[in-house]
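Let's start with one chain on its own, the form predicted on its own, as structure tokens.
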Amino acid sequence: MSKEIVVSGIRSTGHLHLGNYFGAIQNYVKMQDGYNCYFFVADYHSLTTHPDPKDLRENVFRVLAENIASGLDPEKVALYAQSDVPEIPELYLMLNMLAYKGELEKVPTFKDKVRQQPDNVNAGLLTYPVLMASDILIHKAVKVPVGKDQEQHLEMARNFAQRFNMRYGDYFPEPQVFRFNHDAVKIMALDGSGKMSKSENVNATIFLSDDDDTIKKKIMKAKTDAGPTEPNAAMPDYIQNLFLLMHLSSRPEVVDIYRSQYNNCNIRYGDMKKQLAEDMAAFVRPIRERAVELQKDEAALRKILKEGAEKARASASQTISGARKLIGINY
């Protein structure tokens, strides 16, 4: 019985953080034995923000190393750079003919980017959902692990697949959101301002590359308050976030101790954050150290990318060949 196909990617900008790890990479590791997985570094997507060419290569290698250090096995999955699979931009071109300016301009993430970078509203930003659809449909993926903020992009990928099928014949499956649990893990920034981000507030984000001291300093500065004033009070979201981080990195009995203190109105956040800082530093340390070692051997990382691209192109070339025949551009 053939395995279902799963596709997902991470942009090659900034450093990966706990939100990436618990929201995505941890699930990738769970998928790699039961699914036919294509995981890529989205270097083409990163070009919308015009990264420095000197940084782009280093970022790709680091993202690759951090994924492997987190548990992904290049022998079990296709790990590749988006730009190493030329069939992706070819399908992107085809799908652009089925995408319309009005619908692309209404995408919330596009509107956000227009506000954030009004002097750089390029065509790549507008057609970002089309390239994302190409990443997925090039392998005829049926399951895509995405966060809430990407669900509309996946809906658009289904729309493009439907339009292609209606115009040229039934060809692409309609990819669906895939989660192991009904609720995806969402890690907030330590200052309570929103989710952890690669770029918004680096001092409130714990990166997989952070050393022990940096992690401890960030957690000790995490937002708290005066504490509950009545037993079993509801937790503010930034306090819930600290307990979530503790749940993910500390022993269950440790979490129980501080949860009991909170419910009994005698919690000392300084003690809790000190414990959390120690446990989180211990959690991140092996990932960071393994990623650093991997990045020292660029030849090995290039080999992984090359082999991953070969796996990806074997799938992608079949998809493009079939699409060309249906469209009629197979002379």
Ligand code: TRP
The other form holds:
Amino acid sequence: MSKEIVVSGIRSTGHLHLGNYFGAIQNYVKMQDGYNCYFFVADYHSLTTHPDPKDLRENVFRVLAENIASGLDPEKVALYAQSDVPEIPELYLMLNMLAYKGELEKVPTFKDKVRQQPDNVNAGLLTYPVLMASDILIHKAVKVPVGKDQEQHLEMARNFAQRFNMRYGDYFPEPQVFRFNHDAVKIMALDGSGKMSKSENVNATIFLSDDDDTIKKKIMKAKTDAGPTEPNAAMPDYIQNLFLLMHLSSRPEVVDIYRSQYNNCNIRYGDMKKQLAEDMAAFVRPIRERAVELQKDEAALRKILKEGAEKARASASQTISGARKLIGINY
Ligand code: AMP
Ligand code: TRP
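Mind pulling up the form predicted together with this ligand next to the form predicted on its own we just looked at?
Below is the whole assembly, all chains and molecules, this chain first.
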């Protein structure tokens, strides 16, 4: 039986952090054997904020290296840069004719951006969901591993697929959000201010490129409080987040010890953070070291991108030629 097709992308803005790792990359790694996977660096998507060309290049290489260092195997999946697959912007152009200004303006992520960068509300920002739909539909993917924040974009991808199918004949399957566990892992920033992210609260975010010392300092500064005052009390979300991080990086016995201390109201957060700092530093270290090694050999990374693009284009060119025919671009 042929494997189901999976697509996902990571934007090449900023450094990857624990949220990206546990919320996205770890799932990609788990999927690489059982599915036909297309994973890519969304470099075109990052152009909406006009990055410095030098930074863009560096970011693409780093994101690629960090994904491989985290366990993605370029032999098993198609790992490529979005901009190396010209069929994606071609499909984007076609789908743009089926996407309406009104619906695009209503997208919450677009409205957020309008608030954040009122002087740069460009058309690329407005049509971000159309480009994302093209990334997915170009391989006729059925499963898309993404976080909760991307669900609305996926719904739009289904709408565009349906609209194309209605007008030109049944062609695209409708892609669905894919999750391993029922609830997606969401990592909060260490200061409790919201989710860990690439651009906000850098000091409360642990990056895969952070060295041991930086990781330890950040964790020791994580928000805590005076501790629970009654047994088995509900945990505030920032304490829950520390336990989650501990669960992801420490041995189960260690987590149990602190959990029972919490339930018995004799937890010392300083000790817990020290333990977590050690374990998280040890967890990130091999990933960081491997990513640094990989980034030293740009020729090897370029080769991986080239081979990834070849795999992606083999599938993309088929999809686009079928779409052209259906539309009538068939002279
Ligand atoms: P982004 O960094 O926004 O480009 O997101 C890349 C991927 O990482 C998406 O699938 C996000 O849902 C996921 N992600 C980003 N931040 C977090 C977080 N704090 N917790 C869990 N997943 C996240
Ligand atoms: N928009 C996604 C994000 O910000 C990244 C992305 C771009 C993506 N194209 C995609 C994710 C296609 C899944 C499939 O996280």
